[in-house]
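Below, in structure tokens: the form predicted alone, a single chain.
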Amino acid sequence: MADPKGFLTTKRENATHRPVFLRLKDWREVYDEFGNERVQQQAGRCMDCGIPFCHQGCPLGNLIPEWNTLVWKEDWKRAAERLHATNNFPEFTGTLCPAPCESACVLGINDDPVSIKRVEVSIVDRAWDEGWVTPQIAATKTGKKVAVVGSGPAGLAAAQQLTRAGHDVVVFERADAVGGLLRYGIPEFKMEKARLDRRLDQMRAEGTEFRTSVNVGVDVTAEQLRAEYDAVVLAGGATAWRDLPVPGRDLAGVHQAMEYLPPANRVAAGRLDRSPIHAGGKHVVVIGGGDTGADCVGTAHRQGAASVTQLEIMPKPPLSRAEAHPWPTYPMLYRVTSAHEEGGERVYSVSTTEFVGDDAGNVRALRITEVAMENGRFAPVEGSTREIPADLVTLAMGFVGPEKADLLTDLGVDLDDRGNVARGRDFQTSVDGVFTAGDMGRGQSLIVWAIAEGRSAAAEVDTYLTQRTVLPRPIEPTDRPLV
């Protein structure tokens, strides 16, 4: 264990955020410096709890108590080794994961849990600063070729594992830069893309090849893919967005979140001078209360919106665990993100019934009504309908599965009842040699699940190609039902 009295003497701390008036002037990450000494103190709060339930909360099986102890003992290099033993990209999870491991922390039963994410990202940042993160070149090559379709966290994790196992791996990405939603969906203020770029440089040095601006299924056909590669990993994500088909949906100024966020990210990256969908001086309404909605809120603030309102059909979550979410499950709680700190209004238990337009065909308002749960369905509250101003609306209501485009149709893979790509315990689809990982097979989920699935799928692909079992499987096949 770390400090035997750490959890008794040290209170939980996390990194503070830069002042709002400063961070709204740029796209940099919002966090203040934390300092290694404070990180060590936080790592020292990790208890000798006997059964570390943080492992139960983390799909990757991160060795959290081990690297907490090593940090407390100032053995940062070994801590980085233990961290990378289970996670290809701890800088991604350390900034973006909602930390189900912290919700499962034993200390959290009757106290504030350990600041696991803060320790995690501090370890990997120190590792990069010290030059401990280097390419891991395969000692021998297998002569097998693998195509990975999609360069989000699942695809990248699968590609890195397979490259290190000696396979020739090509990652296809239809955007003009690698990273999937890490690149153009997640705003810079949540994770600066320098974190992604240095990891991609490592992967290139290891031998992974990236091909951008390639729409697989169109630019490269399914037939060509199957003919050229010994195995295929589908990791294109769940990118089919949920829409809101109410009157006025076709008005100008109503956009999907993933139409709004990518050009803003291009501006932050210097690839675009000004976003064609800009919130400057406008009354912005974000429909959807999740992380993507919060990303839209923070982006609108930085673009100079006149006002920002976020709507959520669900009731306001409680401040503490409800009986329905006992420890160590991940609870639905009222959370304030950095974007919410920056201003705006959050409105719960409301449903949008109409987009109201002006004479020129632009949205000018939303007609909303309060809702209450009746017999398992949301029912409108009589007399609660009202209008709120809206010059720009973003729909951030989640995703309904992978796009049913040419690739999936031409490959002939089966879909499950939810519209995701069906797969068995070995992550293989109904088509021999074609595997799937991440949201494309699982449905919309967390980044930590995407990386875990990418690693596990890579292990199954390696076994398929070589009949060996050398790569780790964070998600054991027996944990997943047959499809």
Ligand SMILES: Cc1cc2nc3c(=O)[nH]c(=O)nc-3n(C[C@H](O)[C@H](O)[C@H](O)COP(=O)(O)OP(=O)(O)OC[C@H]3O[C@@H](n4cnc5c(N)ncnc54)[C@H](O)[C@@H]3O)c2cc1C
Second form
Amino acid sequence: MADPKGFLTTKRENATHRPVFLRLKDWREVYDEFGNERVQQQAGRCMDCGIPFCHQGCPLGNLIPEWNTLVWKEDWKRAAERLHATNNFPEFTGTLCPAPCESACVLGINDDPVSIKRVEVSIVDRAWDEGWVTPQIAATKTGKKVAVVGSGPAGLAAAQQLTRAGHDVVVFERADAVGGLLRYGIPEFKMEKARLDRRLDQMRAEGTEFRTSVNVGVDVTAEQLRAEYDAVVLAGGATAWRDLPVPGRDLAGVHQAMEYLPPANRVAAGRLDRSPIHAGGKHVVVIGGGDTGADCVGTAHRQGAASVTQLEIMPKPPLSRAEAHPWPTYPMLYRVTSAHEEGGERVYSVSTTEFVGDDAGNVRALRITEVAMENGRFAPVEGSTREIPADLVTLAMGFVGPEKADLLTDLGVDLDDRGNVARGRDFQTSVDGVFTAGDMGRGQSLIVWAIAEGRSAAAEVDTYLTQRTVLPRPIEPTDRPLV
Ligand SMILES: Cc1cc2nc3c(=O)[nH]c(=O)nc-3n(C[C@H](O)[C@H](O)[C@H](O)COP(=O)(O)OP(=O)(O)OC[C@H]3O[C@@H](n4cnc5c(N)ncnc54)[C@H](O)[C@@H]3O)c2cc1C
Ligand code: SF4
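For comparison with the form predicted alone, would you give the structure of this protein in the form predicted in complex with the ligand?
Time for the whole complex; same chain goes first.
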């Protein structure tokens, strides 16, 4: 156990955020320095529970009480080893995960949970600073070739595990840079891309090969892929977005979030001078109240929007756990992200019925109606329709699954009843030797699930190729998301 009295004597703390007026001038992560001594104290709050429910909350099965104890004892190097034993990329989860482990923490029953995410990111940051994260090069090669399609967290985790198992792994990515949504979806202020780049350097040094600007199914056919590689991992994500087909949808100024965020991320990375879709001086409305919507809000603030309004069809969530979400489940709560701290208005229980345009065909307003749940459906509240100004609208309403064209049709993989790539318990699709991991098989989800699936699928691919494996398999495809 860490500090036997830590949970009694120390209050939960986390990193504060840089002042809004300062952070809106840049794209850097929003956190202030926290300091390793304070991290140590926070790790000391862990009770090393007999049944650590934090494990249950984490799809990766992170060994949370072990690394809390090691940090408390100032053995940061061993803490980093234990952290990497279950997670290829703790810096991605340490910055971006909604932390179902913290919702499941036993201390959370009657006090604030342990700051697990802060401890996690502090361990991995220290490990990089000290030079403890080095390439792990396979001792022997198998001579087997694996193609991974898609370079998001699922593809990267699968590729790193398989390379370390001795296979020759090539990752294909249709974008011009590696990382999936970590690269061009999630903004720099949530996770600086330098974290991704140094991990990719480690992977290259281990022998993983990356080929960018290659759209598999178009630039490389499914047939070529099957002929050249002994196994294929499909990790192309759930990139087909949900649309809002109401009158005025085709007006100029109405965009999907994933049309708006990538160019803004390119600007932040110095790959583009100015985004063609820019919020500067505009009344911005973001439709959709989730992570993607919050990323649009933070981006619009940094671009100098005149106003930012975020609309959500669901009612405002409660401030504390509702009866339907008891401990240790991940509760639906009213959460204020860093982007929300920066300004703007959040409007709940409203539905957009029309985009209203000007004579030049540009959007100028949204017609919205309040809604209430009636017999399990949202019904408009009579007399509540109103217009709100909007010069730029982003649709952040989620994703309906993987894109069905080219790659999936040419490979001939079956889809499940939700339109995702169907797979068995071994992550194999209906086509022999073709596996899938991450959002492509699971549907829109989280980074932590993508990494857990990538690791598990790698173990199955290794077994398929060599009839045995020592790779860990944290989850099965049947595991349902906790978040
Ligand atoms: C804006 C946004 C913000 C988010 N924020 C968070 C967050 O804060 N925390 C969190 O946990 N989750 C977040 N998520 C969800 C999370 O990013 C995803 O669940 C996760 O990235 C899925 O990983 P993946 O590897 O399955 O797919 P992706 O990250 O989507 O990567 C798939 C990659 O495959 C490539 N690809 C697809 N088809 C082909 C092809 N035919 N040939 C070559 N390449 C191909 C795509 O270009 C893409 O780069 C967010 C999602 C979005 C959209
Ligand atoms: S549940 Fe919380 S207190 Fe218990 S071991 Fe996990 S982090 Fe520590």
